[in-house]
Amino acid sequence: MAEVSVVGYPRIGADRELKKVTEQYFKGAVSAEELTKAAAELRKAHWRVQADKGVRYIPSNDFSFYDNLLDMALTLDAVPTRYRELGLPPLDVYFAMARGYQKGGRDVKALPMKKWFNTNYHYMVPEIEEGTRLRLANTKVLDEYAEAKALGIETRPVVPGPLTFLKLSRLPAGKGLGDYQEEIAQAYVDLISRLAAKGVAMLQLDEPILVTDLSSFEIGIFTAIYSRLLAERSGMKILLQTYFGDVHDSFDAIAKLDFDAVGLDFVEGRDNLRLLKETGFPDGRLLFAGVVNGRNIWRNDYRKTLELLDEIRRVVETPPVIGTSCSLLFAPYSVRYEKGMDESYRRHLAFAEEKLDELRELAGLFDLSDRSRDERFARNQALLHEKSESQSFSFKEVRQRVAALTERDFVRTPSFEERYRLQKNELRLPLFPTTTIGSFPQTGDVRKLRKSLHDGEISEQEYVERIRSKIRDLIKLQEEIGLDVLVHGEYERSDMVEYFGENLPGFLFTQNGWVQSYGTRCVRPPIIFGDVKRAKPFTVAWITYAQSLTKRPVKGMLTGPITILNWSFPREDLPLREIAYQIALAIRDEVLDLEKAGIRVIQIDEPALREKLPLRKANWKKDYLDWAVRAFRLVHSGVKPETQIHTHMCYSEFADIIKEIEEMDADVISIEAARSDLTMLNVLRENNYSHQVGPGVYDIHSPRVPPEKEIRDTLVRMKERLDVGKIWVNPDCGLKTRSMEETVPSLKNLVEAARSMR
């Protein structure tokens, strides 16, 4: 039977015990011991899930209590000097580096945090500063594998490749590719010595820059690196592997090395079997075919997998391991946890456990020369065929509104400047204009409140009392620390996303299908099972209400179509446009109905806008741009001039789209610029950026209280560098993971800089 790999399994636990204990360690609950040892206990378990399923190819070093990258640079010493010399013990270092430290006086900012390639998973920006030497300075790698080994496990270890942590990371002013060259391949050859002499048979090092655009250069750095690492392997095998693409600029360089392994993914990268149709794969090595998806949850469709792997067979000379595209951390734990789903959706579901199933089955039916007559077979195609003809969320009337859109129905008059002119008029706001992303702290108390209302506990009437009366203290306390632009603060909704979807028939929802989006942050993206619409106003009550309290203009809180759609499940049987525009109409609605509530100030969130944006930058504009953009024209071309639209963005790369952004046509945008060292300001100018922007001022991830002087000379580099007339001051991202002992303080803060720059 062919063999079975996976190329990383989630981490934080299946009801999210990781998430649970870290955060008791944040506030001294529990002790370092206490964690590192409920953190074996979920390796552990991780492992032993695998091997009871049949996976040959099981990954260790795939835990992190953070992020990957994040333990990479501690790995290589990547440590820089601020966080050296707090003197803390190595692992509040580490935490220091992930959520920035404020302590006895001392105060550190976190690293830079950005979305991993196209997902909406956050990674740690390593920072190599000027002196640091990339060398083997732990043993964490060695370690898991040897803990795995103690039970009886034999494992994989899994690291980040040296290309990837290079271009991801953040280097000294002046240096290069090329001047890290020889260092960090020194480092990982140790590290390869030092795994070889314990028994480790195989290494994977993760290569997904290698499905990315990269130059000639980039690729000779690559090949200097991997030519020095294979010839001193040690006896070890030495898999490179790739994910989220194909890797037709490398493919060349990839095929002249001397791997022993190479993993490819043929679902984002169904070009990969092109290149390997055209150019062959070299004889002797072995192929891991990432054919099951590592990043939904709809069962796999065998006939599809099974074709795909015969092509694959075809060109190949040793039979492929069957594997997954890329780590399943994208997908929840097990839909065996979903007790209250109805089984008619249930069945139709793959969480990363059930893909564990599905990867054993794919390898039993692999060399049967007519699996049509397997069970295993008969059963996968008799589901599909099922989901296929389901009635469930079908709604035509919806299907004929996006057929009948025109050109008209993507576009907003007048233009942004004589909208300018009318909404300053309009809302008489001051210089500097101090606001919120929209969410405050969700405390224990409104956590607890909505699940007494989930368990019948509470009335749906005293729940709504309960709501309004956080949402009277809330715009009191807006008011006194002198806020100019106020929100409800969204205590109604337990997540961006998953509130929508509760509102709009055509989505599922899952009981724990937890993923993670970045250290202990973890989200349940909804499941879009069929077709998706607006059956009735849901925002409008909560930001009325908010708006009678006070003189104040109020927001109201939306989130985009494009962000609802990439931090969802989608369905898999129409295209991702036509998804998009059913979610921006229903949207669109709830728009116009607040405006016609009087709302004077409608912010349309889309955080996520790049997350889907493809890897390679020719299929841009024609595979997403142009479709994202109008589906969020789409969303507020139908409101008067004088109703102000706001979006925000977060945590990606954006210089390089920022004429998309503009042509997004939002009066105002709210952006992530605190991590990034306000970079984000010389791009806006370098592109003569012409709406209003609000750079977030401080990072709300980190539990640090910005002092007033520090946001006021952020505020003078704005003012530096853009038309000040046009400034937003606010922080960075919504509020919600933050306490109210961190965020008041830091909101009057904000709030006396703006006033002192006026």
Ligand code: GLN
Given for the second form:
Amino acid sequence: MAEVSVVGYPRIGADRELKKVTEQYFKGAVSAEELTKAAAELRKAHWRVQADKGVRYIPSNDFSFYDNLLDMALTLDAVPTRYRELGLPPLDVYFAMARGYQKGGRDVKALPMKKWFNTNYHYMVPEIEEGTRLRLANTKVLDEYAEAKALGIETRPVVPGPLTFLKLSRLPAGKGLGDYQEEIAQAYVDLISRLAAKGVAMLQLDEPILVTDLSSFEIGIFTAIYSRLLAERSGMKILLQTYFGDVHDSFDAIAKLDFDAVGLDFVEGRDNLRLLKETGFPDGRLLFAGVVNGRNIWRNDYRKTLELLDEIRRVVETPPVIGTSCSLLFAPYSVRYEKGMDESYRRHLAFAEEKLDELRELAGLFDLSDRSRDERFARNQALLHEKSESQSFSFKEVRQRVAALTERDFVRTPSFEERYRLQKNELRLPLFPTTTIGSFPQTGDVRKLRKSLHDGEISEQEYVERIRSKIRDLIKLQEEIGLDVLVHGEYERSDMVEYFGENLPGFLFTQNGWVQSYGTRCVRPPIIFGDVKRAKPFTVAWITYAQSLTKRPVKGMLTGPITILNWSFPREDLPLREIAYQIALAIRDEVLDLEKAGIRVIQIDEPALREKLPLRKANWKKDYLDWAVRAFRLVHSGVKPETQIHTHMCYSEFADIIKEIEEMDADVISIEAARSDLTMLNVLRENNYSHQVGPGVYDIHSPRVPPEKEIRDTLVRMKERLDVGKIWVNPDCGLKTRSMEETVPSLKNLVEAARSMR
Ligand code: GLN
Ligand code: ZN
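Switch over from the form predicted alone to the form predicted in complex with this ligand, please.
Zooming out: every chain and molecule, the one shown earlier first.
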């Protein structure tokens, strides 16, 4: 039978055990020993389930306490001096790099965090300091292999490859990839020889960077490093694993190198098949064919997949290994936990565990000469047919509304400058207006409140009253702190996308469909099962209540269509553009209702705008930005000129899409800048960015309280580069993950800094 491989497995735990115990550790409630023990239990469970379900190539070292690239930074000794100097045990140095450290008079910021390719997972950006010498510095990869081995499970260690590591790291000024080529190759050679000595049969090196645009210089570095690794592989097999797209500019280089196995993604990298056909695949080499989508949750279409595998089979000598397109990190654990979900929906879903079943079934079917008679095949095809026939999730009026859109629906009038004047008059804000991004700390009591409502322990009415009392306290607090544009705090929202999905028919929800977003943070993406519409207003009552308590403007907070789309599991039977327009129309209705209810400032968050940007630049506009920008414009084009539209973006590079961001035509944008040393400011200036902007003045992903002077210095730098009348003062992102103890002093410092600037 064909063999089965998994690129990586989720690690947070089916019940988010890792998140919980790690957070306990942060609080000092469990010891390092208890933490490591809990982690080992999870690894064991994950290996076991894969072994039980017949996976032949099981990954190890896909586990991480926070992030795999951060793990690799430690493995390669890329630990900046400021963390080393803390003199902490290794695990705490690691967490200091991940989260910053502020204790006993010491104060170090976290490493920056960025989105992992076009996913909603965030990695920590390794920093290679001047003077750092990359070398093999710890045994994590070996230890986890040995741990599995002791359980009787043979695994394949998975390690970020050297090119991806270097390309995603921050190098010292003036240094380039070439400067590290030798030493990183040596470090990997050392790792390889240690693994080979342990009897490891195969090592997987993940090089997703190969699906992005690379220069011939970079491909040269790739070739040089890998020639060396392959020459010194000591009998161990090396699997070069790519995912998230095709490898068209490095395919020749890959083919020329003597890899034992190559992993290609045939779900997102359809061109890989063409490359295989045109260039061929060296005899004797093993192809790991990524055919089961690691990033979406729909059942695999066996007919299509088997046809694809047949095509692949014709051009490769050895039968391909049947695998996931990428790590299953991006999929929830199992539909088994979805007890509350109607079976008619549930049977269409495949989470990580179910994907293991699919892999095994596909492997079984692949070898059959007459598959159509097979019961597994018939069952699968009947299921898919049932979905395409189903009318229950199709709303004719939505389809018609989208079809009837004209150019005018995408344009807001008058121009920004004109609106700027009108809004100035309307809102009468001081220079350096202060605001926040929307959410305030979601303390235990708030989460409990939502749970009690959900479990029927309190009535809807009581819930509303208790949330309102939180809003009252928050409005008062913001007035005391002296903020200019207030927010209601988003207490009623568990998550900015989940909450919107819950209020828009067409979305489906899971009870336990958690996926890791960064570190210990998980989200439960909704599933876009059918056409999307808005049944009735759902944010208006909360926001107008908050506005009724104060004379200062309260910002209405909405999630934008692109973020909703990008943070959901989308249906696969409609173009993404069409789904985006459907959602945009639903949010547009909410915007207009907020305006009608007297809300003068409305923020439409698009933190995820960049996330699904095609990885190849040539495809950016036509495949994505053209319709993404239009979807956003559709949301707000109907408001009066006096209504001020804000948007918010975070945790990505925005430099290269700044023109498109401006084309979204929001009046104000708050944007992440604190973690990236305000390079954003230069970008805004160089591009003559003309709208109002609030570059975040402090990093909310860290528990650190920014001193007033630090914020003031930041504002001074902003003033030097931007039009002083267009600068807003705000944190980097929402405050929901912070505590009140950190938030209040931070915001006081922020207000104080703005005042001293005035
Ligand atoms: N308004 C949201 C909040 O404050 C924005 C969150 C985000 O950008 N991820 O929580
Ligand atoms: Zn944000």
